[in-house]
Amino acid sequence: MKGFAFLFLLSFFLAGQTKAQREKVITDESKVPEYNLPDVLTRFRGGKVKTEKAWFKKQRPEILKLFTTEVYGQVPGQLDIAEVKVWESSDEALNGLARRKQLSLFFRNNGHNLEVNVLMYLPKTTEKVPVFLAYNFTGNHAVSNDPAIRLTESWVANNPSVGIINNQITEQSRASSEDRWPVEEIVKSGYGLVTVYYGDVDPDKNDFSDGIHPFFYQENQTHPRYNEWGSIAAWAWGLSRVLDYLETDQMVDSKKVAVLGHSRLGKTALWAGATDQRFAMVVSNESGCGGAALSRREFGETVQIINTSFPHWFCDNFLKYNDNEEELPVDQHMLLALIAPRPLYVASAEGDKWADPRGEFLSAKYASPVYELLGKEGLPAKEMPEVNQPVMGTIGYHIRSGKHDLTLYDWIQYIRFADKFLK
């Protein structure tokens, strides 16, 4: 308990440092510190990884273990879906363009009950279809103006401008995020969209008394242990449980599920893809620090800032690397490498310096040797591409004009990329 108490007090102390840290944020490339990046194909005990067997049997498990214990935290047990309840389905959704299905996955343990609501839009075909699986930020009802979508009853962060008051949504919240979800374009391209409100799995607040975490607590436990999962790992766990369900759905090709996420949910998609190799493709949209961006660059959001602002996202061990990135045994290019040889797309935005676009590009570049070792192309770019000029090998990358967001431009690239690998 002494170690936990120290980390707790350190976290409390740093809570007052956010403003000062933000004032020192690096947004100028000339101010990026010199750093030494661990080579993804060099063993931690020395020696080079030269074969596919050595990667999968030795190097990959060691990298995965370090990310688990030092960054995201381990899942403290196993829990399967207890019940599936289909609320409604229609073959005439989106004015007859698509099938819609709404269902809940129930989880039960230790006297707790959790309901995770799933919304699906699928092309109308007799064949199983590939799908994009992605969390949304404020509820399934926010992705479309479809009045049949059930309103979430879960806790949601307040936002009166879109009708979220006292942490509850209202009818005004419908379609409030539809610009991020071009459902008709996705379906017309031959893909399904499966989406879930991430707060169903774990509410996004520094409180481990609700969501999935208490399902695994031992007697008198109220907080994950120092090496156990934070919220990002919990959300990633939830994506894998949705995939469990999709493996049983006769309308979905469960071997062609692309997991996608934006911002903190981009971090989540990457960790889900790293920990669950059933995901056929992984998409990180502006995931930044703790996602695709290299931590050692200290550009934009840093480890200390993210741990201070969002102390519940990562495991408590990650606090050791606040303003101490050089001591991290891994960096984010190694996270991307864990997805190899599956297709991976990393995207940035020109106006999103907080997420360090160059650091995201470099991370993809330095993950490429693993793809090449496994017989894949990797990222086909030595230098960062121009704005709105995507590059696509088995690793894809673009930086688009605009700000931190998930846009139609992004989706068009992800669909093009999926066409190469999922059709």
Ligand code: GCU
Second form
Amino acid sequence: MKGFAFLFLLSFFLAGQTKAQREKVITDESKVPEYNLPDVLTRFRGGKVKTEKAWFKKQRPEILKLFTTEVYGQVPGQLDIAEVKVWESSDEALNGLARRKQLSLFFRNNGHNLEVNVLMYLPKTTEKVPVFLAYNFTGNHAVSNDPAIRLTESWVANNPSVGIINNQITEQSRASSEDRWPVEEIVKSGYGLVTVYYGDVDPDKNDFSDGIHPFFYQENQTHPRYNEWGSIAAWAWGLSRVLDYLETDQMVDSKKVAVLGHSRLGKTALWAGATDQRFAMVVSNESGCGGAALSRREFGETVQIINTSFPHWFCDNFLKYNDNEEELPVDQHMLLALIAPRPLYVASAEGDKWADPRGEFLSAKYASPVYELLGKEGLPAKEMPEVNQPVMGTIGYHIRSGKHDLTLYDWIQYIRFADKFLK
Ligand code: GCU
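Please move on to the form predicted in complex with alpha-D-glucopyranuronic acid, as the form predicted on its own is already shown.
Next comes the full complex, this chain leading.
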């Protein structure tokens, strides 16, 4: 309790510094401080990891535990899907190109009920298909102009320009993110798309009374403990539950599920891939701070800034590292290494300095020794590639021109990368 009170006061003290800190945001490479990165294959008590066995039995569990207790937070218990309700399915979606299926997963505990809506588009074939599983930001109806998509009734952050008013979406919100979701290209390439609104699992606000967190509270508890899950870990948990469902779906090859996410949902995809080794491939699109970018570089968004702007994303223990990155026992290349030997793609955008493209590249590079130890290629580039020149080993990377976004260009690379591993 004492420790918690201390952290609470500390967070207030540090929150007060944010403005000054913001003014100091590093966007110039020459301002990056000198830092010592923990080596991913050096044991915390000293000595080198030299075998696959030592990686999986010793080093990997220790790294995973540190990310769990110090960064994203522990899931406090187990909860299975209580009910699956299929709302509709059609073999004539997208002008006859695809199958569509819409269903809800229900979770129940402690007198709470949560409904998670799943939208699937699948190629029409008798074989089980590989899929991309990706959260969307404002509801399933935003990914396509298909009028059959059910409108979400969940809380959504206001955005009047796409008809989101009083935290509810409207008909006007349909297809509002379709540029990010080239559903036809995905299906024509032989992949399914499975998408879910992330706010179904936990609304993205600093409020722990809603979403999945209260399902696990002990009596009188209103907030996760200092080492327990923030929202990113809750969203990652949700992805694993969707995968539980996919394991039962006859149309999906659940051994070939690529988990993909953009930005905060890229951080989430990485944590899902780290905590759940059933995900066959992981894609981080511009995940930045708390995702693929190295924290110790302090370039763009820093630990202090993210903890202040989004106090609900990480566990409270992560506050200890505000303006104190060198004390982190891990850095984000070690998160990427937890995904080895599975294929991992990290992507940046030239105009997305906030997410530190170079820090994302270096993270992929410094995760590579683990891939190599496990007999895979890792990232096939020592230096950062030119803009729009993807490199693809078992780790892939590109920096594309343009701003922070998930674009057709990005998807084309992810499909090419998936073709190497999931076909
Ligand atoms: C903010 C935040 C980032 C995050 C992004 C997003 O910019 O600072 O960490 O990735 O939102 O999710 O769009």
